[in-house]
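Only one chain is included here, represented as C-alpha cells and corresponding to the form predicted on its own.
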Amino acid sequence: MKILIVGAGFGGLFTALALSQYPWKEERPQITLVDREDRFLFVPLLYELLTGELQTWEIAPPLVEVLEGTGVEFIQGEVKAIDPDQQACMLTDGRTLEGDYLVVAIGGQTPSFGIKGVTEYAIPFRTLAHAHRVEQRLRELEQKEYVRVAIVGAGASGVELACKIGDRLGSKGVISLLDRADIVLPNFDENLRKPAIKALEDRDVHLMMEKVIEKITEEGVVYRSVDGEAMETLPAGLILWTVGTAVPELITQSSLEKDERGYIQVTSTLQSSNYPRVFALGDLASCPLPEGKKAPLSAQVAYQQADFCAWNLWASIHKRPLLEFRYFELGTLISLGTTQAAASILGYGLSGPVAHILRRLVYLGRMPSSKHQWQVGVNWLSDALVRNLRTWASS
C-alpha cells in the first residue's frame, strides 16, 4: 500500500506526520512526501525575516530533519502534472510517482489578475525566495536617502508587511498600502482592524483605499480611484503584491472536478468529488462545512484538515467510517511590527506586547516536531535574556 502526498506545507506535512503515528493492522503503508523545496516553511512567521527577529532555520527547518524517525520518505522535486486516475504525479525531471492514494496539498499562488507588469516588477510574499528578494531589494534601497515602498493588498499579509518594513526603515521609509476595498483587513473583525489601523498610523503608512491597479511599471504603481477615470502613478522602489490566492495551473489542467472559482471540489471527508482515492486540502480545496459555508483558505484550516485527512486515509484502508471535516475557529493572530500584535479569540480582542508574546507562543506550539520546538524555544528565551541584560547594563 502506498500513500503519495504532494506538497509539504501545513496540509501535506502534518498529514504525513499524523499518518506516521497511526497503528496499522497489517504492513505499514509506504508514505511518500513530495515538494519542490527542501524545507518546511512556517509562512505566518516569514515576515520576521525582514526585521532580523528570526533566522531562516527557525521558521524553515529542513524536511529531512522534521521527518527523521517517522518512516516517511521525502522526495524533492517539482510537480508538473497530476494524474488522478492513477493517483500519480509527474515531476519536471521525468520521474513519475504513483500511489494507491493521492493527497494534493500544493497550496495556492498569488494571482496577477492579468495586470500588466505584475510579474516583472512586483514581488509576492509567500516563499523564502520571495523574502530573500525583498531583503536584497531593501538593502539596495537603504543606501539611498528615502525608501519608497508600495504594498498592494490591505489584507493580513499587506498589513503585516507594512508594519514590519515600517519598523525596519523608520523615518527613512515612505510606505503606501493600496487596496480596492474601502478599509484595511476587510475580511476581519474590529478586534484586529482597530489595532491594525492604529499601528499603520503610528508608522505613517499612507492608506490608499478604493484604488484600482491599472499596471505596474519599473517606476511604480499606476492606479485610479474606484469611482474615477483619471490615472495616477505612485513612485516606488519596492512593490509588494499581496492580493489573495489562486489555484496553480497544474490543478487547473487536471481532471479533478472544480468549483465555480476553479478550486478542487472535495466532499466533507476531503475526498475529490470525482476521485474518491484522491484527497485535497489547504489553499486549493473547496471544502464544504456543515453550516453550508466553505472552509476559509488559511494555514489554520490546512493544519486542522491534516488530522482529518490522515484519519480518513487510515479509515479508508481499514474499511472504517470516514469523518466529516469540522472546522474550529481558534482565533486569528496578526503581527503589527517587531513588538506589537493583535489577536481575536472567541470574540475577544487583545493587542500590544502581550498579543505579540501570545502569537509567538501559539506558533511555537505549531512547529512540526518537538525537537524543533525545543530548539526554537530555547533560542527565543536566550535572545530575550540577552536583550534584557543589555537593557539593564545600559540603564
Ligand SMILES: Cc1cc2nc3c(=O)[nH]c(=O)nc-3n(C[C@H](O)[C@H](O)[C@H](O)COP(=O)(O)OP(=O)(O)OC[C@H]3O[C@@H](n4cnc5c(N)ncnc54)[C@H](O)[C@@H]3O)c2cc1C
Contents of the next structure:
Amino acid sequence: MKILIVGAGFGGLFTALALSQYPWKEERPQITLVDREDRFLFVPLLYELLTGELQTWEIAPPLVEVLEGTGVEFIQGEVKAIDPDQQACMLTDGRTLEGDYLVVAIGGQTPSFGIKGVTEYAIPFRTLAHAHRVEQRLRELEQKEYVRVAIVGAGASGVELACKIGDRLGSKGVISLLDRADIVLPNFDENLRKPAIKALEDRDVHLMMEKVIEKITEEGVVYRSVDGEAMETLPAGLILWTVGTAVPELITQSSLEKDERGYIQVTSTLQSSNYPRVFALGDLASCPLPEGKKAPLSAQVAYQQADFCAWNLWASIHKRPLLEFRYFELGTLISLGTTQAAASILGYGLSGPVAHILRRLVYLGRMPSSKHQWQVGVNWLSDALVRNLRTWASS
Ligand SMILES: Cc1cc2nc3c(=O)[nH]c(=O)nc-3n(C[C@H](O)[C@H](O)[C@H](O)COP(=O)(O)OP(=O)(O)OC[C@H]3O[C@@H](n4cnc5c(N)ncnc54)[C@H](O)[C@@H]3O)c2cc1C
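Please supply the coordinates for the form predicted in complex with the ligand, as a counterpart to the form predicted on its own shown previously.
What follows is the entire complex, opening with the chain shown before.
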C-alpha cells in the first residue's frame, strides 16, 4: 500500500508524521512526501528573519532531519500536475509518482488579481525566497537616508510586516499600509485590532485605508480612493504584496471538484468530493464545518486537519468508519514588532511582552520534531540569558 503526500507544509508534513506514528498491525504502507523545497517552513515565524530575531535553521528545519527515523520517504521535486484518477503527481523533472491514496497539500499562493506591475515590482511574503528578497532589498535601501516601504494588504501579514520592518528601520523608515477595506485586520476581533492599531501608531505607520490599487510601477504604488477617480502615486523603494491567498494554477487545472472560489471541494472527512481516494487539506481545501461554515485558511486549521487526514487514511485502508473534521479554535496570535504581540484566546485578549512570550512558546510547541523543538528552545533560552546578562552588565 502506498500513500503519496504532495506538499510538506503544515497539512502534508504533519499528516506524514501522524501516519508514521500509528501502530500499523498489518503491512505498513509506504509513505512518500514530496515538496519542491528541502525544508519545512514554519510560515508564522517568517517575519522574524527580517529583524534578525530568528535564523533560517530555527524556522525552517531540513525535511530529511525532521523525517529521520520515521520511515517516511522524502522526494524533493516540483509538482507540475496532479492526476486524481491514478492518485499520481507529475514532477517538472519528468518523474511520475503514484500512490493508492493521494494527499494534496501544496498550500496557496498570493494572487496578483491581474494588476499590472505586481509580479515585476512587488514582493509577496510566504516563502523563504520571498523573505531573502525582502532582506536584500532592505539592506540596499538602508544605505539611504530614508527607506520608503509600501505594504499592500492590511490583514495579519501586512500588519505584522509593518511592525517588524518599523522596528528594524526605526526613524529611517517611512512605512505605509494600504487596503481597500476601511479598517486594519478586517477579519479579526477587537482583542487584536486595538493593540495592532496602537502598535502601528507607535511606529508612525501611515494607514491608507479605502484605497484601490491600480498598478505597481518601479517608482511605487498607483492607487485611487474607493469613492474617487483621481489617481495618485505613493513612492516606495520596497513594495510588499500581502493580499490574501489563491489556489495554485495546477490545482485549478486538475479535475478535482472545486467550490465557487476555486478551492478543492472536500467532504467533512477531507476526501475530494469526486475522488474519495484523494484527500486535500490546508490552504487549498474548501472544508465544510458542522456549523455550516467553511474552515478558515490557517496553519492552525491545517495542523488540526492533518490528524484527521492521517486517521481517515488509516481508516480507509482498514475499512473502518472515517471521522468528520472538527475544528477547535484555540485562539489567534499576531506579532506586533520585536518585543510585543497580541493574542485573542477564547474571547479574551492579551497584548504586550507577555503575549510575545506566549506566541513564541505556542509556536515552539508546534515545531515538527522534538529534537528540533529542543534545539530551538535551548537557543531561545540562551539568547534571552545572554541579552539579560548584557543589560545587567551595562547597567
Ligand atoms: C507570512 C504568513 C504568516 C502566517 N501566520 C500565520 C499564523 O500566525 N497563524 C496561522 O494559523 N496561520 C498563519 N499563516 C497561514 C498559514 O501559514 C497557512 O494557512 C498554512 O501554512 C497552510 O498550510 P498548508 O499545508 O496548506 O500550506 P503550506 O504550509 O504553505 O505548505 C505547502 C507546501 O507545499 C509546497 N509546494 C507548493 N507548491 C508546490 C509544488 N508545485 N510542488 C511541490 N511542492 C509544492 C511548499 O513548498 C510548502 O512546503 C500565515 C501565512 C503567511 C503567508
